[in-house]
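Just one chain follows, in the form predicted alone, and it is written as structure tokens.
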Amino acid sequence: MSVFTHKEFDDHEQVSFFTDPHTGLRAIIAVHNTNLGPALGGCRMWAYENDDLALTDVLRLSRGMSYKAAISGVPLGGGKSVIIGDSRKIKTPELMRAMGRAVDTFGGRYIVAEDVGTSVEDMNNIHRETDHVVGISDKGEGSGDPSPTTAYGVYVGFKSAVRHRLGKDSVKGLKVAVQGLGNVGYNLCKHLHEDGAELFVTDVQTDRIDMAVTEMGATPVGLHDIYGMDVDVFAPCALGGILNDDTIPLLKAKVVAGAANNQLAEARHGDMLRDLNVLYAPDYVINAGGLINVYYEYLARKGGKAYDRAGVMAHVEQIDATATRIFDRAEKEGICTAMAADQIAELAFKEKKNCKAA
């Protein structure tokens, strides 16, 4: 397994294995960029297929993280790490406290929070171990869940989406393929219903279909059948690389605009749907509302503090107007939306790092 030579590697400052034996624990952590902060990023855990595959998703993920905090004006840096098995049926508190000695000998370098497969109860789990952790209970301090802060910041970045590209300042109405029902997804579902959007939903998991039709009274979709369906917004909320060659020319939506992470499989696809004139709100600007959660957790807890929820809201507001400036300098530039995206985040965090190389 390459990992300096490896597609995705993008210069990383760092990126460790570890294992172990008595929990069955194999993870990886990768750490992008730390020049305006500590790396901060969630914690997955996958039955990937293959070791390679899951190095590919932490250098992706960790390096989206970067760009993240940055776009969000936050002072942290993009990590991210992954625990290599199915969290249904190896997860163990045993192994997470592993994770956190593993997260430990980081020193503060890397924090970690929850992502797909972790929860809050395996951050406190996490905690045990070391304070290099966030989004834990309330009980320990912490602001607990992040998945509805993202899935509120997913909504806002989506209806600026829509106003810049269909001209409407209300979702209600509007037909939207949502992939993907996970915490995030499904709440995200619960906003557009009560704004009275039509959802057209698809999961791996029947049983979040099933709650969806009941609760929301949205259509079912097969896994493939949600790319063609004819829709105005199409709104991925699984994994990553869905938009891709073989699908993008599928859709029939003219945005997209939804909470999974690195939906682009390749940069070049973002040039890809500005050609086909639909509308790309980036993943890690519009989904970057957990991020400002939990560090304003960091942040109490570091200064010895009260949560300041008022002032996590107020900061998810603002995806509104990043992603509106995007859009923007995108049409005047005659670039995709995650082109603009990307110079508007590098800005930030490489000027930084000249600042302290000079």
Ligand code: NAD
Given for the second form:
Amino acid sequence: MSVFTHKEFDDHEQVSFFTDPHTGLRAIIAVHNTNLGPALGGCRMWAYENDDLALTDVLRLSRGMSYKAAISGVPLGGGKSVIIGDSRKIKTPELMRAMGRAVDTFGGRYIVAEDVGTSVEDMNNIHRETDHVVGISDKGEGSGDPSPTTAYGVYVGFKSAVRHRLGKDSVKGLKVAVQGLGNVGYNLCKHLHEDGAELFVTDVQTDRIDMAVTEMGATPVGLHDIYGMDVDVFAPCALGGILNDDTIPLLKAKVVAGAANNQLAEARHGDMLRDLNVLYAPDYVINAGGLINVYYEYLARKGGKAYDRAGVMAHVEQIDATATRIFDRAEKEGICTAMAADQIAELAFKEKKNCKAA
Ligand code: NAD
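Hand over the structure of the form predicted together with this ligand; the form predicted alone is what we had up.
Full complex below, order starting with the chain above.
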């Protein structure tokens, strides 16, 4: 396994590997860039088929966090961590505490939060070993699960894209296909349902689909059929890489706006969507609500002040202006929206110092 020559390596400042034989922890922490501030990003626990796939994921995800913070006006850098293993099989409080000790070795240069496969309870266990963790329980000094705020931010960006591409100020009567009914996808569905959208949903877990059918009158759709649904908007809220050579030609939706990280399999798929006149709301722009939320928790705990929920919501509303600026720039420059977003983010974080001792 190579690091410096890895195709996803992007001059990351630090990539560290951790093992703890007593608990079975095998983890990688990647700090992509700290020009704007300490690197913050979630800890993903996943049963990667091999170590190289785990490295690929952590390199890509940590880079994405630099872009997400920069475009969202959050003065933080980009980092991420992965734990290799099935969270339902090997996760224990002791393993998460070992992860906390790994995070602590960064001395605050990397701050961890929850991601796919980890929870508020896991962050509480990490907190027993380090202060450099956010998204801890809201029973004490933390702000709890960031997913509902992420979902609200996705909804804000979703509406910007609908206004821009479909000329509508409301989602009422729109048909929306949602892939993935997890913490974010399900909450996004609730916003859409409350405001009168018609939902078509899929998930690998049938109980999630059943809930959406019962609670929101959603129509269940097969895992693969979701791409070709005759809908106005496709909202990917499960996995990355799902916008690719096989799926893009199937799309009938005119807008893609969802929560999943790294939706484009490759950068050229942004151009492919543009050529087909599909407006893509860049993932890291509209799914930044969770990051914004934990940033306010970080500020509050650092300064010994109360967590400012109203400030969080006002900041999340700015996703509308940011998304609109990106759509306008893409049109003006004749480029895809993903590239327009990257250009704006890079202006914010790339120009400063290059390297720190690692
Ligand atoms: P989650 O694990 O709670 O939900 C993911 C859902 O997708 C699960 O219900 C799972 O069964 C389903 N799924 C998995 N594979 C699928 C497939 N092939 N087809 C359909 N459904 C499938 O995760 P989440 O927290 O809701 O996050 C969803 C996405 O949003 C992830 O890509 C995550 O990285 C991203 N994201 C989450 C947050 C957050 O605050 N939770 C913030 C930013 C980005």
